[in-house]
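Below sits a lone chain in structure tokens, taken as the form predicted alone.
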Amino acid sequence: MIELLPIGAIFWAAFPFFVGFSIYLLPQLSRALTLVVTFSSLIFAGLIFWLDSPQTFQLLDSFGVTLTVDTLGGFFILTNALVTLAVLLYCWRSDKVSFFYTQLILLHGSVNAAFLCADFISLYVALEVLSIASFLLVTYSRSPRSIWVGLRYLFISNTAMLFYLVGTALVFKATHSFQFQGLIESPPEATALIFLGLLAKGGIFVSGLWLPQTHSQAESPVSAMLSGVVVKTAVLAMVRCALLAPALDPVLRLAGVATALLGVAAGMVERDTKRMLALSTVSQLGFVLAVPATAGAYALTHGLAKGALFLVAGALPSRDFKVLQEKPIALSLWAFGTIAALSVSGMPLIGGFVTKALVSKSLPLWQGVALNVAAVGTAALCAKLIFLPHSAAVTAPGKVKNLLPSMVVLLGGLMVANGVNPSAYSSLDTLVKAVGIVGGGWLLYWIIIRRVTLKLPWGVERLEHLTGTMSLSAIAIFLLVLYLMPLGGVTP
């Protein structure tokens, strides 16, 4: 049955695109067809875990399309399937037209294709299709603001991909191959340019400062997709490269620590709920990069929790924390958000705890200290939602009815995710540390953050500053790669 994986991967990668374009012929079946595509992804992810037989295969020749099917990618594929299913259920009774579901399917398919790619050109194609579908979803409301934010996202994305393409050309010049393994024998500037493109695409550190505004301006279901799965496409590619070339591991670890600290620092003074969640995503991507071998499990629990939080944020009566702190919200809405926020914080009994414990086991001292500081900051950010006033007497908004099936999928998935690392519950030190970090974050919230009125100057998010930041980042990454690698390429 192992031979089914290559055939299944080819069929499954093409299936969403075939169905997506078919919706234009059968618009009345748009929801049902989207559901079929989502369940096909769930089945394929289950097949990957069941067979547990990593395979890399080529569709054409040594210069053609290379795909990798393994459990690492399986976690990311499962994340995409569950978050897309939750978004579909949330929108099921809405007035979304078939165009929305078409773009949702195409986004879903291009994300999964990116999770399978093991060569730089195929990955480039998948990321570009992903960008177009994301742009059309971000601008779905057709408001002037959403159109500008969408165009800004598209411009930044395309600029990042230009750096990436130059790096890809240098890899081909050195190795006559586009495969990820070619990075081992390529010059440092190739690695620097490719990683710059992927860092910007994934919303990592200063190269990803486009992310807060884009995610906050999109409709909540779209924000859930962007934050839950889309940014992880570039992250998985970097993780795969680091696993193939261990010399790249320090680059990812440094990027992970920097983005984890930057995200929580900026999020602490953010008053807008969706911007705070977007900055939290920037920070959490640092934990995904921290240990490449555990990236899949952490991406799964983060994607489920963050998808739930963005859907909850869309149902809140206001996006301003100052307003929310003055008037109670519905108990059911608070409960959904609290469970997801506790998972992101790493509280025991929820999936986020076991994956944080999995990451912590493989950290050197310097990285462990930095990420523990970031974890305390994460708990403080989540405290903003956990400690919102709530009351059973408050009438739940109509959107809560749409939330219920989505929360069953996402929060239920977080509970099942405890099985990823059950050994975390056998260590008393791990349990005490997790509770202590969450408690420290809550204390930080009540003593300092709740009283802070500082507003950061976000001029750095302007378009011209973002492009300049990418150029400076390229120089910094090149110097780092040059320091860590020999001139002839990456030592395997």
Second form
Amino acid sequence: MIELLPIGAIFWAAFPFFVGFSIYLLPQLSRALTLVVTFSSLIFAGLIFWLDSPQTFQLLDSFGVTLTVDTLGGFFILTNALVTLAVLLYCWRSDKVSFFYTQLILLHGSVNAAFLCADFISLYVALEVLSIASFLLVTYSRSPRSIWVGLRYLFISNTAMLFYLVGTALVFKATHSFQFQGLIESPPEATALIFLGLLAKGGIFVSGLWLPQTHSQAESPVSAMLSGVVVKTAVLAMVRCALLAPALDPVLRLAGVATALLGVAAGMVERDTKRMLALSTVSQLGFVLAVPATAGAYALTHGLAKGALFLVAGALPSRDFKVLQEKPIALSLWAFGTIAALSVSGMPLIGGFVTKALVSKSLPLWQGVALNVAAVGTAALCAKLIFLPHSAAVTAPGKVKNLLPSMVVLLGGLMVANGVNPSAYSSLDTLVKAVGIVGGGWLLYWIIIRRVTLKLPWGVERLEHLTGTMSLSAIAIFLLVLYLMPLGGVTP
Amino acid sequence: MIMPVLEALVFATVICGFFGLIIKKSLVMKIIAMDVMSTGVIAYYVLVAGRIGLFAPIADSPDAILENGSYADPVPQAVILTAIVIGFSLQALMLVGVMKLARDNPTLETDAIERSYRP
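Other form of same protein, the form predicted in complex with the partner chain, not the form predicted alone:
Below, the chain from earlier opens the complete complex, with every other chain and molecule after it.
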């Protein structure tokens, strides 16, 4: 079985692209084919967990493509499969044309490829294909506003990837290979440039300020894909690098804490539901980065919950919290949103709790304190959705019928995710702490946040400023890496 | 001696492109600046390939022995070919987007576009 894994992995990685382009020939089968692709990913992820033997294989010689199949990536692949499945079920009855499903499959495939590869060039190709597919999905409505948001995304991601390519060339110059391991022996500027690209692509800290507008402007199923899985491609690559080169671990931890606090602080005062969710993504990615070893499990629960939240937000009657607070929403919508929001806050009984416990188990003090502050903020931010007025008398909008199957997938997945770390329930400390964090967050919500909405300056989100920020973060990361790896890249 | 100079010029190209991306107001100019930047990156790969030698790494007869140190490294060139194609297609995509935007915003000034589509 294990001997067949390399061939299986290659076939599985190429499969979505074959299917995606054959939709052009068979447009009437678009939805069924998308379903087949998502199931193939589900099966592959299941296979990874069942075999449970981390494998890295090289195709062709030492210059060939390197692929890694392990449970860390398995979690991400599972997230991708489930979120895509939920998005597909949500769109099943909509009037989306086959073009949409083609792009969805290509996005799904390139995300899978990015989760699989372990060398910088394959990752580059996967990330670029992914940006093209995301652009086409974001601009699906063809409105001028969506085209602008898509263009802005391409500008940022393409510039980031150009820096990344320079970093990759430096790695090749130093080690004669493109593998992730090469980072250990490369000069600090290579690491700085590669991380600059990945941080921008992954939406981390100030390099990720492009994310709120992009994710909130897209249609909700697309936002669910973007926030649920797409940004995690770059995050997984960084996590893999940090696991191979432990000297880089502090960079990730620092970036993780910074983005966790920034995202949550900006999200708390946000008035727009989808922007708030996008900012919460910026913050939650910090938890994924915080402990490389547990990144997979956290990414799974976050992806499922955030996918569900975006789909629910798309069905709400308004995007403005002020309007939503005045008129009750349908009970079913509220219930779906609340379960997902409780998971993000880390409430016991739902998947988010066990993975949060997993992350906070092995943190140094400074990181633990900062992440707990961010967790309280997250609970406060989610409280904005949980405490929306609701009533059983309100008839749910027609979209809720489409919502049901995808909610079964996402929220059911969250419940099953409890099995990732069942030991969390046996420790009273963890339970009390989780409830305390959620309670603290709700208190914060009722005392302050409910009354405050700030209009944050939008200047930082302008294209020129986003590009300029990139040069600043390049310098910051370079100095940090120089400090961490003082001996010209040789790990102490 | 020539190598460090070339390297400096290549990086200057990258930086020029990056500055153009920030300074230029028009969207089309920004795309051109991005192209300048990617030209710099491509040139850098070619430079890395030419570090150990400059001949094309093609053996003209089956038993020709490629002398170590005189032939260019084929790997970075092969790799950058992919990046060129991707960069080209991204640029085409962006230009199509800009054409669509130009209908409502004929000047294509980033400031004006951003102000009219602000959240």
